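The chain below stands alone, shown as structure tokens; this is the form predicted on its own.
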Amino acid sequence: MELDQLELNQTLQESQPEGKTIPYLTALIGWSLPAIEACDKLNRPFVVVGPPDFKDYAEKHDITFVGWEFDRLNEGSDKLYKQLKALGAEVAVPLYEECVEWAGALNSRFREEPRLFNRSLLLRDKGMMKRKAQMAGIKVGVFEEARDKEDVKRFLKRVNDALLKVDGDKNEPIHCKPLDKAGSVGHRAIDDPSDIDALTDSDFPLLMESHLDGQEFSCEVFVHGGKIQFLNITEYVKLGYSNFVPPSPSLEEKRPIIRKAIEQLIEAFEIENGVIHPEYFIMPDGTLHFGEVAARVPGGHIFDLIERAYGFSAYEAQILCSDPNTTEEELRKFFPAEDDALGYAGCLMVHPHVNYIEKLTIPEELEEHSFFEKHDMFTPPQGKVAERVGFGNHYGTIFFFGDDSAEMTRLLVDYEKYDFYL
């Protein structure tokens, strides 16, 4: 039965049979076939709220699903919050950027707590997050908003003049980003007012930020009651192109401040439940700032890395902590100790060097590494390079695992360079 077939007044009485109870269901909120195995490991009933194109699979595969268009809001919208009661849902778990705003809509109803909403939607606009960020208190670069060209222009004069450039030096690149995308998609560095030329109105409007030095990590930490219940720390070797867990030594040891600041960070946005996924900027001197924070699955793999590294599935980890009604006992048993990994794992997400490829070459050396556990790179059939969106569109990632941070630092670094596609 499709959405708009129901009735707004549907009740959970009328959609039930008399005397039947109705189940305590988990609502997956995105298509993820990793979240769909946690849940159904996890022994929890779950519906999964979709895009309309996975239906057959989820009916083929038995899955109770409903369809959805995330990126289409209606004054019928209310109807996807009577259907997913009437079935026994309790909590929504976001997977995707997209899919964020509804989950907190859902758990805001789910719940009878309207401010849900609201913090779902701080954690989608970026211009509203560094704002509440530095209202708290919490390190960030310059940032404004911006409507059109003449904004960004007038940004990157005023860094730069801020910074006492001069005529003749090149100036500090500034950042555009799209207000509610994912990670990097519409990310921009601009460092030569012509540059701005290449931006078109559909781009508008989006964010500007400042430049920040140091070193870049994330953070994909699991809370529950508004408490840190486990921290991963994940080191990028590229930004878009490799990265590891748990991170090196010279990391690991500010773990203590790093604690601290996503404490600091899940009190100013009154995280309650679920997973996060910040990411900061750590200075030479050892003080951090803020980037910014997503409510999801990371990309990245990062995901497969913890379970790799920690022996547990973060999957699960984000249904367990999603739910408030999971218990201190569950989460004890469930999360190893944050200084227990099992190892480094690591991954390198391949990008073609070439516009068009012919063939797929794998270095024998690579595959005798001990370090190396396996790869999925492919050759397209069509052989041409599909224009790159953000750091996306990688053709294929190469997985490690091993104890010395140093070594899987280098061969991240060394193959990264490396022509996979010819």
Second form
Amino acid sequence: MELDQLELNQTLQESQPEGKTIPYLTALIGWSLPAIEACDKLNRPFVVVGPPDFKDYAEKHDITFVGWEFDRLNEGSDKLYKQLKALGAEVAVPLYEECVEWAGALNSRFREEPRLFNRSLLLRDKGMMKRKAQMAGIKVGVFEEARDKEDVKRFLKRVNDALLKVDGDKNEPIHCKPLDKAGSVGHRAIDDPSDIDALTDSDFPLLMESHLDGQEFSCEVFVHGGKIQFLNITEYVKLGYSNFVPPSPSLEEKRPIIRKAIEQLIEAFEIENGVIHPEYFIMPDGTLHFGEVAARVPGGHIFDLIERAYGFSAYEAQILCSDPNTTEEELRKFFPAEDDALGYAGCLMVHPHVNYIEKLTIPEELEEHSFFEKHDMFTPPQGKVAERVGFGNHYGTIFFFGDDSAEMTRLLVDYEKYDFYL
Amino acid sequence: MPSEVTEGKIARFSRSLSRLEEAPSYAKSRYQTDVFQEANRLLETEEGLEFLYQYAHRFDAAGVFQDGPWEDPSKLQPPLVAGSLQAKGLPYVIEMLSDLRMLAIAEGKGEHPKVSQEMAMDFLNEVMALNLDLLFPNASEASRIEEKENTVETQRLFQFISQYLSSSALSETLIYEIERLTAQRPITVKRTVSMIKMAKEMLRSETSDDQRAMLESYVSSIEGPSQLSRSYQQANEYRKQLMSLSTEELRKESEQLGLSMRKTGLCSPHHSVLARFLSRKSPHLLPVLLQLTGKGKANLEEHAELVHQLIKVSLFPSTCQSVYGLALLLERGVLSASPVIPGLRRMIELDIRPEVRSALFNTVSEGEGLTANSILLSGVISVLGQPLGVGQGLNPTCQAARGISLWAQHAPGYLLEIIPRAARDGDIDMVFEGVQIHSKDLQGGLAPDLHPELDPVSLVLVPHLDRIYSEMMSRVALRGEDGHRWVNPAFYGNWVQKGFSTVIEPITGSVTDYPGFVRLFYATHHPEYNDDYELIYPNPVGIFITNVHGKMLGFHAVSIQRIAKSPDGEYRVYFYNPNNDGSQNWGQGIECTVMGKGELSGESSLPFEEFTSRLYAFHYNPYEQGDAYAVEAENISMVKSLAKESWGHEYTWISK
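If the structure you just shared is the form predicted on its own, then what does the corresponding form predicted together with the partner chain look like?
Every component of the complex follows; first up is the chain already shown.
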């Protein structure tokens, strides 16, 4: 073990620019096995900063670990920095939504760039994020922050007034979401004022925005030195249920417009290194509406799909891009061309349609379809289905891979309606 | 619908296993799911096991079980296997793979640092013996009627494994299991009987002559211990045959049935038929059927009229076990206690409440023409004959079972008083610290939904006793001391001593003066230190129940019956464990025995210091204390280390 370490350090020494501390650890902020594995594969020594519950597991498997509670407001970030610095950490990579500002704080200390921290905060407050985008001339919907139910009622009314709805017309929904939660966690669409009563004090403050039409998609952008190194586009078949990579030809042909929009976003948010995961709505005429952006591993198994479609590990890509010292050459060698996908990789996240699960049925046609790769569902030993919050946790995932985006879409649409759980 | 093994499925499984093998140890969980999925596809097929077994020796090293409950095969327990196999989803798949892994170790194909070839073989033998209904699917009605998960796949696994096991090793395990169960002479024998029925299937495979003879004798003990009874399985036909026997033939028949009953504690319906027949036609042969000693015979003679009546009212094919109960009741001389005779007579005429009646009827099969009084009386006979055969069944009601057992031993009159109260009035009352507590006014208890696999007396009494005990405990819950101190004497009666000591300081939940506790137990109970005061009445004590790894599972109530030297000269605690599976393994090498160490039927035993190490509370007579100071320090420290390294992990020790 120690010998291996020694060797590892030597190769690092050779590949690192002068003046870098040894061992030059990467700090993975958040507990994620695929990220740990990616770091390991890259031969980069690392330390994991994660919830204290994982300490035993980390010890059992000889993983350098620092326990940290991200949720708690904490004055002790200096302590965390010093602890990591003493271990030799130089780069922090955020893996989950609530880790983003911690990684930002650490990186700003590592690089002595205070603004890095503020930039990361921008990504953690959806209200601030929207405002920043709007100020940079990016098209966003109408939005406001709400502090109480009255704010929500007024916003719903005013949006619909602006849409010239008269009494008796069905309201256009507005969307409410927590300011600082990942993706669809806690997301509600409200069109009926009586729905507002279901909100509780703990839901506030929240962000309200008008409903945006158009096809929704996300991008996973690997950025280094402020430049796009690789732009992945993920087509959403149904938000929270199914998506695939790369997108179908009709969306793929918009790639130049999308790339421009991303460049604008990177500039506005002053993003230098790492991965960003923005969501957009695209209108048939090519107009893009900006939804939101995160700087972490996206949900929906998108990183797995990228790996299947393009053959590179998105986790490794994230780690490489997060380190300002990664060279141009390394990056060029790492990423394939964006039009060089091996096929379409998609997945369906299965939510039970029942409240109590008796058994699992997987239709034979599914398993025998040439696109079917695998699934991870077993009959749960305990049948009661947990109540869903937002899009909740799905019960299983089915992975597909094939050469036809239309067939992929058909599979994802058809099986989304199928009752796997009875 | 069985699907087929295809090259594709095997290749996919093989690939998923290789990927898992290559994964670093911390990331195994990412790749395990795929292995389980692919394994499941193979398990659905007829020959899938064959293919999976070819990979089974690689499972451990690959990390198939890593970081899960199946990780360490040395910690797996045979009794849990069937439950996992019949669970839905993932546990079933992992259990299947784990058993194949065990087979690979047993066959020398795979190696494990903690499990030897023999250990693996023993494990599989025990699993098989415990689950013969899965190995021989037709043996048990119940398994056919009750629809369970994965039945086909599980049976396939058992057939597959059994090809590798020697049938004689399996028979040996099975015989040992039956021997262990019968040694305890439980009143409820359903489990024993179903094991023996399954053992019948073993007679078809190759076994040694000794084993065959053993198995056959168990089978005949429940199906007909004599030539005649075997030939005439139907009770009415057997009865007809009895009429044509000569006195000498009848004596021989009685002797055969009697010996078998005394040997195993098991009766066949023929026992009842014969007892009724003899009682009417040849009463002088009853002592032969019951295999009575001089004392028993004297009792029978003295109360011939009553016994005749008891036989007539209570012994039927469905209640045949009470023939054995009757024999022991006479041996114990219970009828000589003055309240017993009127108490028994009262059972015959008792007006039983409808809900009690239907609970009693559920214990026998339909269409037998029995009255609820007959069933109850047969139950009373069994309890009075076999006080240590009372069990709590599948209920958490050890206190109530302990009470019934204690009263059956020392206060049969009282027991016969509360049974009619419960069966007729639906109420039992006890006075606790001047307050009258009526069970009919109480709700809940530990077992609001009683599992019905119980003897008739427990069925009637436990719901009441359980509620009263709970009520008493809640009345003293806030006193800052272990409530058993007051509740036990009030509940069980004056047979329980007033002195009381406990390990845990109830307010802080910590262990304070452990050596003091141990010394006091020695000084009041160990014959070498307690001035030779013999234990007269069972002492209800509390113990920590620990599993085979010594991990604490909870509290349990047992009664110390006596403390004596075993045949090989070591002091042992002989105790009554109401959960009727007395030979439990409590970890740290502490294994309760039920036979071979001087135990009487129904007793469990442990060496004195091992028992002490699991004790958490006991009663003692404050006027009968011996020499606490004389106890050797090494005994104390041995007990203490056993305690500290097992249940002690769950508590703070502020004790020296």
